[in-house]
Structure formats: structure tokens, C-alpha cells
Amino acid sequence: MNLIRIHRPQLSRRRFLQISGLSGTSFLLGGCGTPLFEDVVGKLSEPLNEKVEAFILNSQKPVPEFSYNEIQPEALIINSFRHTPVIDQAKYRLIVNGEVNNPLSLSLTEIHSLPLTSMIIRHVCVEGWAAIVQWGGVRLQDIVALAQPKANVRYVYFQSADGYYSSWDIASSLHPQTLLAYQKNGESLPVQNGAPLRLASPIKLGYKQSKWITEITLVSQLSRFRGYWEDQGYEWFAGL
């Protein structure tokens, strides 16, 4: 059985960094927790890898789906960052706010009224393991459309309950496959995985997928906090 259906491009990124003068990851594409001049090299190549990986990635292409019997429910495993939060449910809003038009308070109820999405896509973390997963919820460009962002939103932050945080790239935000996710393997999301709402998309190693999402800010700079893991020398880009 062949578990990853992802077709690449032709042109893989090892080869397009080979064939461009662009050789070593370590340089372009920042390593694991281990940056490199952090101060300076990363400051300078970060515009050039967003802008690589960007072309690469190919932002709003949809990644072919696995089948329903491909799901693996046993392989996701539960990474805390620091502890599962308590929740109020009945009480929860997302709060969408920064450089937009419409700041949004949304219970879960307007939430769950939105159209629903359903995909069954391959999670990778980058620790090594991966999981076959089905999540449903709603598309993130949904809900971005109806905070009505400003004409120069690049990026966007996602603050977590338990503390955690990260951004993303305006683009991958808004691709086809970027749910806020509050099912999964067609049943309510656990509080483990991430309840009442968590990122899943087919196009971001798995750091990149905050769970106990509670705020998204839209914003045209990104300020010297990108990230837990991050700040702490992980890829920014994190795309698959």
C-alpha cells in the first residue's frame, strides 16, 4: 500500500536549491534548532526563503487526497508544549483582529454554521513520524474574508490557549486546505488534538498547525517573535 500520495514537483527543492548556487539547507532553509548566524544570516535569508519555498510550494495547488481506509487513527501522536488548557466551550470566542476591516468575536456555534470542510491528508511532524489523518472544519480563508483584511496583510499569528504561538504566510493561510479544524476521523476534535479549534493543512510540517487556537491576528510585518519554536531556530516557512 503506498501511503504518500503527494506528487511533487518535477523539480524538487534539493535540486532547484542545487541547480540555483543555493546549495546547503542549513543556510537557506534554517535547520532544526540549530540556526545558523541566526542574528545575521537569518535576518538576511528569511526574505529569500519564503520567496523560494513560496515558488516551490505552488500556494493555492490542492494536495491529492488519501482515501477513507488510509486513515490511520493510532498514528497521531499527542504533543503538549506545555499543558492541555481548560476550555469553556460555551464561553470560547476566536478572536480575529490586527490589520482588517472587520474585527470578528466568533463563538463556536457561528463557527460550526460555516460550510464545512472535510479532507483526509498526511500530518508530518517534524520529529520524523507522520499520521494519516481525516480533519473537517472550516476553510481559514473563510474566516480571513469575513474579517476583511487590508489590501497589505502578509502574515498572519495564531496565539494558542496554552501560551503557543506562530505565523504563517498570507498565502498558505489562504489555501483551498487550511482548515480550522474541529473534527477528526469524522467524530468531535479531542481536547488532546486540539479542541474547540486547531490549524490542519496538507502544506506545513506539523509545528506549524497550532492547536487550542483563541486569537489570529493579520498583520504586513512580522515583529521578532515569529514563533515558539521558531524564535527558537526551527524553519519559519515549515512547508511541505
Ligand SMILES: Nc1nc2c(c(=O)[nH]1)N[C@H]1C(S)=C(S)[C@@H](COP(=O)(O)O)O[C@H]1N2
The other form holds:
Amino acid sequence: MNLIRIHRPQLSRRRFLQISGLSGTSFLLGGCGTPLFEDVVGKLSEPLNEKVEAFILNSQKPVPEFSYNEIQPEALIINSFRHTPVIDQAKYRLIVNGEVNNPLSLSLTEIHSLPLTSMIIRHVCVEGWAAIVQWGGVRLQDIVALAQPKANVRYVYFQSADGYYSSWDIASSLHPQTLLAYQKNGESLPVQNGAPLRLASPIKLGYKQSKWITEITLVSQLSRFRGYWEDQGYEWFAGL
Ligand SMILES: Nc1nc2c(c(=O)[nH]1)N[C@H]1C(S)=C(S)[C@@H](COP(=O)(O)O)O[C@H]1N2
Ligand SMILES: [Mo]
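For comparison with the form predicted alone, please write out the form predicted together with the named molecule.
Complete assembly follows, chain above in first position.
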């Protein structure tokens, strides 16, 4: 599995706080288990902490993963509704906004400094194909925690650089295997597969796994737009 453990220098927590503009503020989850989030005293009210932590603790059981030799490198078919967008990685920012106390604008350097999770799961497209893939990236729950969601957050919108969009329920978004991935099969995520950042999760169908994500918006209610395919009649929850 050495292939998958891509080494990179880690930013210190202090440095991360500085570049994220988070100095002097606090993270929502004092104890979500990563060094970055450890020992940060929450300044938010206990009920809010408990509510979002309960989502994480109650979120579905981890889905069993596959082993390295089960990866099917040729099976993942590029499936894009439009041309591949051009993204300047140096200028790229992931915007996190909506019903949050701490809106974020994160560079790729900042995102790559967060704890890396690797998983080997099956990607299932509704069009009748599937592929066992390794994805590496940051847990969406870590990004959501940094943004300090308000207690009424129930859904998450994902906007992509190609005009694609989708929305998820908050529980699925906070599942420990729901990642914002930047690696595929041990290498940097190829542009056609959604670089610099895409969703990857074993709990939802392929059309929920947005590629080229630029903006994540936490909301209390869905609008009449729920997703590119969802708005054309495909199931919204699309659970596996
Ligand atoms: N931005 C964006 N994300 C997208 C799509 C798309 O067209 N645009 N297609 C979806 C569908 S239907 C599938 S099956 C997967 C395919 O991912 P891949 O192209 O990396 O195999 O991406 C999903 N995410
Ligand atoms: Mo798909």
C-alpha cells in the first residue's frame, strides 16, 4: 500500500489556522480524532456541538472496503455530461458557505494539509457499470466541521466547474467514507476524473459523486434545484 501513502510536508496547526484565517476562532468539533482538530476548545454552545457530533456518531456503519489487488484500473469509465473544465490549480479555492458560522475559502495547499484518508470502494453508475477504485482525500466531515455549521443545517449543495450540481443529506455528507478526493488508484486525481477535488463515497450512486467541486453550500432546505440528473427525474437520495 506504499503506493497510496503519498508523503507531503504537513503544515503545523498554527500555520494552517493562519492561512485559513481561522486564528482566534474555534472548530466546531473539539474531539473528532485528528491532530488538527484535537484540543481546540469549542466556543459554540453545547447543544450545537452535540447535534452535529450525534450526526457523525449515528452515521451509517462503515462500508466494507476492498483490497489493493481488487482495484479495477480500467473499469472506471469517464462519465461527464459536458467537456472537462479548465481549472488553474494555483488559483483554485474551495468555497464553503451557507448556514455556517465560519465560511471558508481553502487553497489546495490547505486542503492537502488536512488528514488524508484512503479507501478502496466500488463506484456504481446507474447506467449499468461499476468499478473498484482507490480514492484518497480529506473527509467531508472535517471540512464541514471547520466551517462550523449552524444547528439547522440538513443538506449540502455541491457546485462544479462544469456547471454540474448535486445535493446530499447531511448524514450521508458526514459519513466517515464520504471524501473530497484528490487521489485515484495511488496517483494524483486525473483531470477527467474531477481534479482538483471530487466527491467519492461508497454509500451513493455515481451521479452523486460530483467532480471539479468549487463550492459547498450548507443549507436547511433544498431549493427546487436538487441536482443535474436529479432534476431530470433521477432519484435524489440515490443510496447504495
Ligand atoms: N461535475 C460532474 N461530476 C460528475 C459527472 C459530471 O458529468 N460532471 N458525472 C457523474 C457520473 S454519472 C458518474 S458515473 C461519475 C463518473 O466519474 P468518472 O468520470 O471519474 O468515472 O461522475 C459523476 N460526477
Ligand atoms: Mo453515472
